[in-house]
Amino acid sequence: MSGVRLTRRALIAGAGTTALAAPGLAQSLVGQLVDLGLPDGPSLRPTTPAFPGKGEMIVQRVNAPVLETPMSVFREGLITPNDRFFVRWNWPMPTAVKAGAHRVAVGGAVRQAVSLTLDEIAAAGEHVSIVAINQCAGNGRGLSEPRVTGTQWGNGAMGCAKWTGVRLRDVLAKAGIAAGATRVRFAGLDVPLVDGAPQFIKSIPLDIAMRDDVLVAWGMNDEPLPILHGFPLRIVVPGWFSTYWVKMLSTIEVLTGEDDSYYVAKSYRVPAAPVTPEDKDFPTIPITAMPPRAFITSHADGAVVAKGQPLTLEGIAFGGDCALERVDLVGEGWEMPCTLGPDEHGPYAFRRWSVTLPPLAGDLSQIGVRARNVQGAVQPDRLAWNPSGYARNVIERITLRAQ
């Protein structure tokens, strides 16, 4: 759908110093814990409303920022609000940028190299705006088991918002796409802590950089970017893990092969087969697409509920890269199915279920809500282990106490 008119006013606004490690601010979390209930090892994790730009955060990371979304946010509405939604930096970022001076290279495999203003870059194409869930590919890796190494997150990475930009084929037209053109390679202005560690840089294929709803956007929920979540410019693809979404875009780059820079050739992959924890160079493949998630939000493991009494669960699905069909409840040899929300903001965002169950004879052990897209995949039962924790989609399971 149409999205806002860029402004230069919209772009530069906030676009000054903006301080994200004030001083003593690791210390001012002590004291103030979340438990994500992580399994075989600490799950405490310091939640801050002191973050420059969050309100209540779980805080991973001060520096390059890692905070995660508490669960309790999901339960507000099916957009996250900027303030609640998860930040993840592998490089530190900077912590300003100066909007009239920022420029996005296009080059690699095209007609004529260009150095776009982000007035060109909104002048590119038709304004859109895409409502899309955003999500860590690690989201949910602290509860692997066996446990994994990489930031050790709940299920709080990840969020759903609105974003407003331009397609990114329309930037591509502007240099011109050259003969044998094979992926597009995204680049932004964070930058490795010591020598010679890897720039995070990413590729997509070109038909998935050619989509329609892929986008160099600048608006996230009808207002500029935070600087937190990729001022001024991000790329936006819908349905894929965030790994591909760069932030703080700086450069397009058409490659005419294979990438085989490392967060493509060597970094946020998956086995190819299943392995065990045992198993030692095996063949791997790149995360992409998302698969189905399920989630509720109503009640936290191990709430207590009334004895004798009907019980309302509610929570939150989506698809992964297309719509989602259906959510059931699941328990120990039974299942039934939810009821869907109405979809009010597409395939690619989250929905809300619930459903009834009758009155309680006694506690609900080891339910979950197991989602279903309309391509046909379902969430398993058993966790699909790989050493890096990735694209987790097992039926996440709480216990409920009856009294």
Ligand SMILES: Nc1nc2c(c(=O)[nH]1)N[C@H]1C(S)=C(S)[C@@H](COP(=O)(O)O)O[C@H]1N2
The other form holds:
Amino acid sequence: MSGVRLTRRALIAGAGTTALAAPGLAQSLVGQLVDLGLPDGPSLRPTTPAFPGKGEMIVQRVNAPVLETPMSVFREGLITPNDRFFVRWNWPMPTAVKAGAHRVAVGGAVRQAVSLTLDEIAAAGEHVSIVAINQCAGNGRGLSEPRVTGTQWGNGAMGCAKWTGVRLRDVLAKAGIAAGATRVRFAGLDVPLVDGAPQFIKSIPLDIAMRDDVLVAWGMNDEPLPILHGFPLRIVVPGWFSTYWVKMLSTIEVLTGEDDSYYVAKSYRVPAAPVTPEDKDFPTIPITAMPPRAFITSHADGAVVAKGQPLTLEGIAFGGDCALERVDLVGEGWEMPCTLGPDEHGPYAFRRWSVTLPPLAGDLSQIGVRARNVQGAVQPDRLAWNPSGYARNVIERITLRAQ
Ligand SMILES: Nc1nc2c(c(=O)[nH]1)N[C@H]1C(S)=C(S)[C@@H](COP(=O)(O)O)O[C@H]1N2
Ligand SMILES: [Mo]
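Show the same protein again, this time as the form predicted in complex with the named molecule rather than the form predicted on its own.
All chains and molecules follow, beginning with the one already shown.
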């Protein structure tokens, strides 16, 4: 249980942070340039400390804000601080939200449509906290070869936070689910600026919506959700890509039948079977649960290490939609088990790993770490290329120079 409680006062106290003013942002893009190592095109991005409530972030887009977390942040701790957490909005976001006037409409295939205040949401059920990774479906897309369209993310479109709220199913119970319900769809306060463009709305199957750990959350790392992260409420679906974690939640709609809305039926989908860049018109399935991933955070590609000395590598890993089972260091034709750190935050969180190599005889070419989860899913050696660069989980490789 967390120290954050959803009271109107807490939210209004946080309301100072609920208006986002970023005047002159363009002039303040004076940070450094970082190289994201993106193949086949421009790879440098500026950083800025100029977004409200944010430390040094990699700027992918100013408005709608798309900010990437520098990989160095993941070395510092298993919980990603709010001021370094990546940000992604599909459409320009509302820059002020009135907590006192905010309502969440629960309707569709329900017994009685309701419109709930924040106090009513907070009173809907037990307050629950869960640590979970929020990872964009396009995380690492920029590393795709050949290049694909979309935000050219490095691997910093992920973060791990403690989320606090009530269970979605307790909120749904305020309206009562009607017979024939199949899915639950969410919308936020953000709307498209372009006429006729689809609103960012997303739905999940009813059995997922009823899970014990799927939340309507107001707390992020024991603070009210920052506006960039969806103040005052967002959906949290541990183990699923964050495209479903709708921010600034304003509507919950119970559906019967399929969801034919754009971001479910047309976008955020992957090929049903492997494809090549030449393939067209293949069947697709929606992106849902996350596969396992692991990252070396102690050393960057090309780093120089001491020849003749043992070398300790460290990093983070996660199991995806279930707990991590193991991490192995893999080279060209060899592998070595890594030691997992303690399970500090549960199955949906980052976990540390480390491994010490014997004294180095020479360079370490193309080494990477491979995570395997308790359901036996393991990171592949080769990229499952897809035209949107979604759900990347190929083993990430680096080369270290021994000197
Ligand atoms: N309302 C709303 N919710 C949203 C989005 C959005 O555009 N609007 N983008 C989704 C996507 S694609 C991602 S990756 C995550 C990003 O969450 P974050 O900004 O808190 O890191 O929010 C999700 N929820
Ligand atoms: Mo995303």
